[in-house]
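One chain follows as structure tokens, the form predicted alone.
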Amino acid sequence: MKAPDFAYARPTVLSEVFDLLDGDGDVRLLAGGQSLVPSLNMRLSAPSLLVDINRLPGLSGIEARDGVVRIGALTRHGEIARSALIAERLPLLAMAAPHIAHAAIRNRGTFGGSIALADPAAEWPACCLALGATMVVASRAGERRVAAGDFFTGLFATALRRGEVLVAIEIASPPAGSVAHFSELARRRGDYAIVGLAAQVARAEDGAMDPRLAFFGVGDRPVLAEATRRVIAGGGGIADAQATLGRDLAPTGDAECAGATKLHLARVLLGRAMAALRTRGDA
């Protein structure tokens, strides 16, 4: 099947993007295009105007300043996977990157594109939630910052307003002694996850853990397991945490499996994560 007819623009400055977004009709931004182009070809999307933002300066790259890592929205997945800075400061992202689709897609797809799409089974939104990331959003009126916990609002839905563009993601470097863990279950390597877990964990000298557990593939957006976090932070064991997880997650069934199966698999991932984090300081 071929994509429907649409107009195409390739601006070179952000102000031109704002002008185009102010126009009538359904205007869509094209970054990596790894989700948008297939949806066009299957006629699941039919925009009146496609705005290619790949020539915009200053929207890609990774830098650290004052304890914060800033990742441009047009930074490719592969760049994150290969970044020594990411591996050192934000190892959770380095752990997650190899799970994203396949090499060809990682070389073209963008960090910001995945986050703005807000697929509930995608890795990056959950990682941002676990890391307490801040989304930097630009419009004609200027910039505003949105916490990851407020950014994802539903199925393929975000806090982005009309006329706004996600330009960067800022993530504070975790405190010394923190560890990360990432795991997911999928039918085949490179598929979207049936269930996944991104965990960023603060560890005390006595080994006590205070984790941020972001599950994905279990709802209409990534979910922080707050009740389970409190059990673990209070010294609860694996069985206690697994029993509590049902208070945080209420998965519904999909084409992959039933909701009860997803909850069971989430408990399996939680148990594996806790075991790894308690025995390996670099887990």
Second form
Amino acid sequence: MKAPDFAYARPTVLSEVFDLLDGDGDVRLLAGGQSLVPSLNMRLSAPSLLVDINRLPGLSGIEARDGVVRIGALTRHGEIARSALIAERLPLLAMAAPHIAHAAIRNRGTFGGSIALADPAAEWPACCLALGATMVVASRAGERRVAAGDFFTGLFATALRRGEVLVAIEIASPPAGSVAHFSELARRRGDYAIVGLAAQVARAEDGAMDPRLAFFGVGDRPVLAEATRRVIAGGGGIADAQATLGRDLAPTGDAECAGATKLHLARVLLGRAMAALRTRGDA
Amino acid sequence: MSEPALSFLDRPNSYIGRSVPRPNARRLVQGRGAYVDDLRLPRMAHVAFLRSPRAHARIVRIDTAAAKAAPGVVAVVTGEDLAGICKPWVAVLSHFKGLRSPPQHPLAIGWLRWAGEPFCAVVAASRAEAEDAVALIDAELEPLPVAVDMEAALAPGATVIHPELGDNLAFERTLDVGDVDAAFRTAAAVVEQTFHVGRHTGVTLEPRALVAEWNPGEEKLTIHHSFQAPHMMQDIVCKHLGLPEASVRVVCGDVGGSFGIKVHIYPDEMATVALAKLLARPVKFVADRLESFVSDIHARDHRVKGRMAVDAAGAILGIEIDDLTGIGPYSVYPRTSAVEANQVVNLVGGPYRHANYRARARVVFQNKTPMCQYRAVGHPIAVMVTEGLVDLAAAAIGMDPAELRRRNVIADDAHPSTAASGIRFEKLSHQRSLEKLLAMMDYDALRREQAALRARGIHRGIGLAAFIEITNPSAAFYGVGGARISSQDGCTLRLNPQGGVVAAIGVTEQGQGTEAVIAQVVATAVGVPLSDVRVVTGDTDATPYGGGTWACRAAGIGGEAAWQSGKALRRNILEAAAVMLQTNAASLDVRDGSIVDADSGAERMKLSEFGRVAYFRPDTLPAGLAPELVVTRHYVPKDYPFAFTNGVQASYVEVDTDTGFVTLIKHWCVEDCGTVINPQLVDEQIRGGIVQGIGAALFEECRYDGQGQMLNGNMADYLVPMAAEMPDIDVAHVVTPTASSEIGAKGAGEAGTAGAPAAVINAINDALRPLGARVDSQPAGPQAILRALGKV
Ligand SMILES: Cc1cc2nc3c(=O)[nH]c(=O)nc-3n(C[C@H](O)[C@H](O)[C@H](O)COP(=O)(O)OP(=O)(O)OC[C@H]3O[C@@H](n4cnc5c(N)ncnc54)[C@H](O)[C@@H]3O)c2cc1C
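Here we have the form predicted alone; I need the corresponding form predicted together with the partner chain.
Up next: the whole complex, starting with the chain shown before.
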């Protein structure tokens, strides 16, 4: 299908974006276009104006300041996959990146676009949750910061308000000794996951683990498994943790996979993650 | 004159048996292909269709006023508007006795019978404007109860989709050979299983597309069509639009894949042709992905109950099957939708010697997208049932599955032979193929590895699947039933003054390499360098009459026509050259673009010199010598209805019993397509076919809800097999040429698809067997495997 008619603007300063966002009708930001353009072509959405933010200065790039890694919203998936800084400071993101779509899509799709879209099966939102990221949001009124835990509010729904632009994501480097684990089950390489797990695990000298376990593909948004975290932090074993996961997750099924199957698969991923973390010598 | 005593294989410049590059590859890779959508004609308009949102409904009222007033709109038409231009069609053939199907119109009139059925068309200046206007058509529909599930469609009280037919049974065939009951009574073991093969479709890179143009001045309709069979399309357009043959030209330029999808008559395409006639301007239709999923033909969708009886030594005593298949609301024109079930009946048990066979196949109407022939029609179903039962039988009597196959395949020296179903085999090589496969995969070592890994909790499985494949069909396939589908093909060759040869041929190219194969045969037969041959396909005004490419006929039938034509052209050249050189033709040959002394190979005259004289200085030739440098030869197989091929595949998989995920570790295929003209093309056809078969086994399925809505009709949710999940595929050949033709080539394009699903599913079940689980529904996704294991 062909997209319905829409107007198009490509501002070069943020203030202009805010002006355009204030206009009437359904105004949408266009970042990498890897989700938005297909939805236009399938006539699933029909915005009246697309505001292309790709020419805005300062929205792209990865930098470290004050113990925090700041990733511009326009940073492409591929840049994250190739970044030495990310590999060193936020290996969870480096592990997740190759699972996102395919090379051509990773070269266009943006970190901010994926987070603003909030697909419940997407990798980046779950990573942000596991890493306790902070979303930096700008509007005419100025900047505000939203914790990842408050950002994802439902199916394709976020705390972004009308008139706001996600400009960057800030992630504090995990403490020394903390390790990342990422795994997902997808039918084909590059597909959205049936179920996935992004985990950042703090480990004490005595081997005790305190894992932030973000599951994705299990509901209307990524879910932090808090009850399971407590069981593991309290010394619980794999079977205890797997049993507890049922309190954290109540996956809804889809055409391919029933909710109960998803829960089973999430338990398998959890068990394998714990086994791998226990045998890993890099902590 | 007598032929030089050289066969095509040992002719000095033979290209047969060589992996030469395809002449069109470079152009296509450079993006210089010319597909239908690349075509832009003056005054060309675009059509978009309003498709039924419901699986079954009555059209109460259609209001097109708002659509007609929308920007850019040229016309908005309904089924009634086109009824006067294009007559409806009925897809039945007389050799499928009892097959019924009601008339079908280009745009549905009165009733809508599947979600996706076109019933209004908008023609506009652009496709986007046409789509805008489609959204403005106000159609009031009265929902009707649906018949979706194929078993339920036959139950008493089911919604009857075509009330005038009385029930939803479109076709039934039964067969009872030998004494099946006695065979089962005396068996040492009887195994029984119900197999489900899901609905899927052939996702071509280039979707269905056509541009139709009516030129009233010439009274000529030209159709540029992404299609496999231009002459068939021409004949059908003539018939239904009431035009003489001279008024219709069908051109198939570059076609981006077909898989059998593009050999059927589609209502939206006929509507586009009718619209071009109505509006007297070019109209383009390019199916988008979403409409492709609900309007391209679907395939398979079979439930087969099967039983097999074996004696204690593993001999297959008898087979019984009951096949049920749902074909949507219409049999598809002109091949009909009874073919797949009919093939299942013909092919079950095909590789084996059993003599007692009972089969029933029922074909039912349902409110889903129409079903018809797609790559390897019926084969993967028959092979799954047969090979699934063979593995069960082997397990039942405690015999190795390879050994049970070894004991039952029809012996290589037992041909010609006839299968229990009545199909006839000229010469097959099951024994040699099986032994070659087992050696190639090192079967015994693999079994030892499997056992060792099993002890460590790693569940691997080995699956085997022997198969036969129908290729080179004669008129027995369609012609005898009254279908105007050519089983013969012709090839016209022209020698040009510079020594180049133009070959125009009725078979067509959709990416499989037809043109390469024809060029190889022509270059070899005439005796010119491959680069001097230009192949023309896909134009009813320019090529000899032919059937196009389907059912693995291009190399076997088109190739033989090209071979005969090439030999005749060489003979004509040599006869004239002999006069010019004052020698006799038998002492000469054409090699590598020159006329040479046949014994010494010494050059006597370049073909370019011969051409110069023949075309520009015929005055220097003796009176009475008029070299005929254009020749045409035709070929159709006559001695056997089909040239059956055979082969055997094996799959090695690992099943993750916690997640249900299957890793395909390796796949092997030994195949016998007779003469191999281009080894690389054949191997890649086998590999591509295997990948498509793996798609059916593990990934691809058109999923429907109870209301007849397709749930996954997009490229994100409909899983085509992709490279990362595919195993390495080793291919080898046994060569048993058919004696029906001189070149001896049979088809190879469907063999991979025929055997791969059974090999993979058998491998999964081999892995699961110690755990007491099995899967018998395709595709077998992770959830199905977890359910079989009782884990969810
Ligand atoms: C075949 C395919 C496979 C894919 N597989 C995966 C996968 O496995 N995992 C995965 O995570 N993704 C996958 N994607 C999606 C891809 O990652 C997208 O790039 C991503 O979801 C959206 O990023 P984008 O920059 O392309 O955003 P766009 O498509 O441009 O925009 C998406 C939405 O976000 C809004 N938006 C964008 N930027 C901002 C901003 N800075 N502030 C506020 N709102 C904004 C837009 O208005 C729009 O509503 C796949 C896409 C394709 C086509």
